[in-house]
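What follows is a single chain, given as structure tokens, in the form predicted alone.
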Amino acid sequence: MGGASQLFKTDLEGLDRLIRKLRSGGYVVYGPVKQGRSWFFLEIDSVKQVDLNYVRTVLPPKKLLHPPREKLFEFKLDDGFEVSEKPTPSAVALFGVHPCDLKAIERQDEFFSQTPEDPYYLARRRNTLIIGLTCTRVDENCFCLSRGTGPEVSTGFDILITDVGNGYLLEPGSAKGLELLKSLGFQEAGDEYLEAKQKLIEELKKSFTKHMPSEGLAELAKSLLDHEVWKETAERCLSCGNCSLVCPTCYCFDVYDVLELNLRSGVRVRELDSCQLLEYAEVALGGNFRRNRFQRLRHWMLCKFGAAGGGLYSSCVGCGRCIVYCPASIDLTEVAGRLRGGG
């Protein structure tokens, strides 16, 4: 997505008009909604439902582009073999996506656009408009700064919203975003709005306490496959796959058919999978490339460190979800620190 030099400003009522405009244009709008002590991307119809100061949602917006479970198509054996076409996905607007998740979506885009392209993901992506949101705060588990994925972002959005204190700065990131902002009649923003945004970002950068620098980490991890940290950490790991479920960049999935009792019709299903699960690397006759738990944990972390799959399609964006939602309190930044000689 290309950037645009024209900047706009608005207030909370203007953001509400933006949401109403999207809904009247046929979009189903999702935004970060607080329930209890956590946030979730849920369908919204007003900015009043949205927490613009949230830190992270439990599941990333990936769940709307690469769902945990989806029916790919139905099939039937009659006079011939019939396959039903999957309907065109609804138009979706993601409202309030943080920089780390924007970067994760870009990595998913890159992966699913490789030959052969994934028609299901790309169909949803083409029908998705993304409105980013600059963070207003970070917590002790955020480390996007050291990954180069936040808190600043310049790509991956159609519109970027920044709370600058006395209003909201709106930056178009695509022709579609620019057209939408112009259609709402927002006023152009002066340089003071951009200066206020930069001041916010500089203050945010000082707030980070957790770090996991990318430089040299992939090569280091691959050279230390026998380091004791893998087995020591695996002794705590439950191999539950929760880290994969909440990770915004994990893309692995399984595909299987569900047959009706007549054995003449059924559905093909795609479901998220995790390399942390024992069955993931199992092959014919019970062979398994990663039977031991430490091997599975090591493989997952190597992917996050950028050492798996050529380091191109996955790895970590520093959102902190795997740390927050790990039932065994495993912290991959601490593992990285051990590998670097920090303990």
Contents of the next structure:
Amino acid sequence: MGGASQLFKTDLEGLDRLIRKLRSGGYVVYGPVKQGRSWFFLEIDSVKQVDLNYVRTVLPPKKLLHPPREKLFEFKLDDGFEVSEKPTPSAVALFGVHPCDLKAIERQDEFFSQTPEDPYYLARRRNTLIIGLTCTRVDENCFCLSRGTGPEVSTGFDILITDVGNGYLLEPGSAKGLELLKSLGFQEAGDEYLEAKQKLIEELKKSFTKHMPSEGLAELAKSLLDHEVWKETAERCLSCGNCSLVCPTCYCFDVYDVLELNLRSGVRVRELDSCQLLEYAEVALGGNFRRNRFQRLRHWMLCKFGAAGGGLYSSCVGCGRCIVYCPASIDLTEVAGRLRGGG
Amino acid sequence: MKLKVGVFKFTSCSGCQVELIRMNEQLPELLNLVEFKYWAMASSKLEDGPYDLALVEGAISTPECIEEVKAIREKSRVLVALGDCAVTGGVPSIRNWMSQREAETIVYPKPGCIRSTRVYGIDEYVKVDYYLKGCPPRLENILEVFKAVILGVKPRLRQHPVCVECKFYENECLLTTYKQPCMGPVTAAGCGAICPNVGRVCEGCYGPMSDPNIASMVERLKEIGLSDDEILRKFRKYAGMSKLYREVAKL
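Please give the other form, namely the form predicted in complex with its partner chain, since only the form predicted alone has been shown so far.
First the chain shown before, then all remaining chains and molecules of the complex.
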């Protein structure tokens, strides 16, 4: 980890300087803020607003790269057909992104970079700086360890922050990140910082109670499409879509036009869709490829197991959000366990 | 050619028409496209049909209403149920769970002249082309229907649950995080999650979503401590007469 790259250290005040520096450099900075009983990525101007010990936010940082609802462009029918694209998005810095969410962003990057590229996603992504944060704790719904997406992470960030107890270790993950750390005049960190981080990671690894190993899961799930677990679980499923809407790797979206009352101008909107909704697989004349609830539930879980069309791009990173926000307490790791023959 | 529109009212509070009047600055633009031939709340000049579009507010609760709504249907190319009362019977339909006599004597000192029937949404009697759910439906959904009828396309009216819109706004989940009896997971969206946006549970005013899992929702409400009676009232409140809720509402 870290390899030959330069390592830096700082204190809380230093992290505050980092945020101020980003803001003065034109970045809108978002970090994990606690409101009520939950955490949210919100705009911040100081590290004091941030909870560095947060577990998970309601929506993943995906909301800033692939927003739940966005206007793609405006159109106008006059003499001809006029389309006005949105201006280039403002620069965003994501501060305090956990490893699972970093890995999810990497998958979204790869997915939206495929031909044909998604210009809206990529324009925002190019203007985004990512500051990762090693977790300080693991809760009963975290399972990144078994997904290979945490708690240790070596890519997907410009800077990675780790709280090593008596200070913060800062690891650059890109040239931009390195330049930023140097410009702030942070001191170089000695090996003891890396050792302390390693110790922390080992401790974290011991605290995971939930697991969903990837090995063979996609193939297994594909071969067990008639397993009773699908229909049994679907009896509880509300088809509310929460699981997919909070998922950091779900990318499916819908596109539609909203016309003004003049019927000559309007906006094209894209918004997140969910395969859990009846309308998702509906086609002309009311046909529907996944009319039954169990088919929709199975489809989503297959996707998270890496067995659907999305393959790895949309597979699970173990953040636990779908479990936390399922009103019916459906747990995909339990379904995976049943498929593997456990119970 | 402007669209000839009629707005009609049966058993209801008129709130849906108020939502229509609330369009304010958009009204002149709409008037370029449509002509209100019949709208008693807005004008005393009432013209008979035919209408290109009829917006019908209110539930059907008397023999006279049945005749009238059938006559409106005959005169209208496209007929829209405007709001919960017209869609399923809405709030007035809660009287279907008591005897006619009981309901009448609560309201009228001398109920002798009252001739009311069981309360239904208008599609008990006439074919409805589009349903504008909600108590009241949101203005943008009403305008969506106007635009769609003019353009001859299907209006985009959400049938998925409120949870979808609620997550768009990244609200804290009242059901999972706060164990509050939120009806979001079975209720049709379109409102913009306005109640959860201000920290209030969804009351279910848009009625059932496209494919609600009612049995599971009942279990969820039991889990957080609601009594059978409280659960019953949750489902009866706005859409107990909807075909999807009749069983759980014990009609």
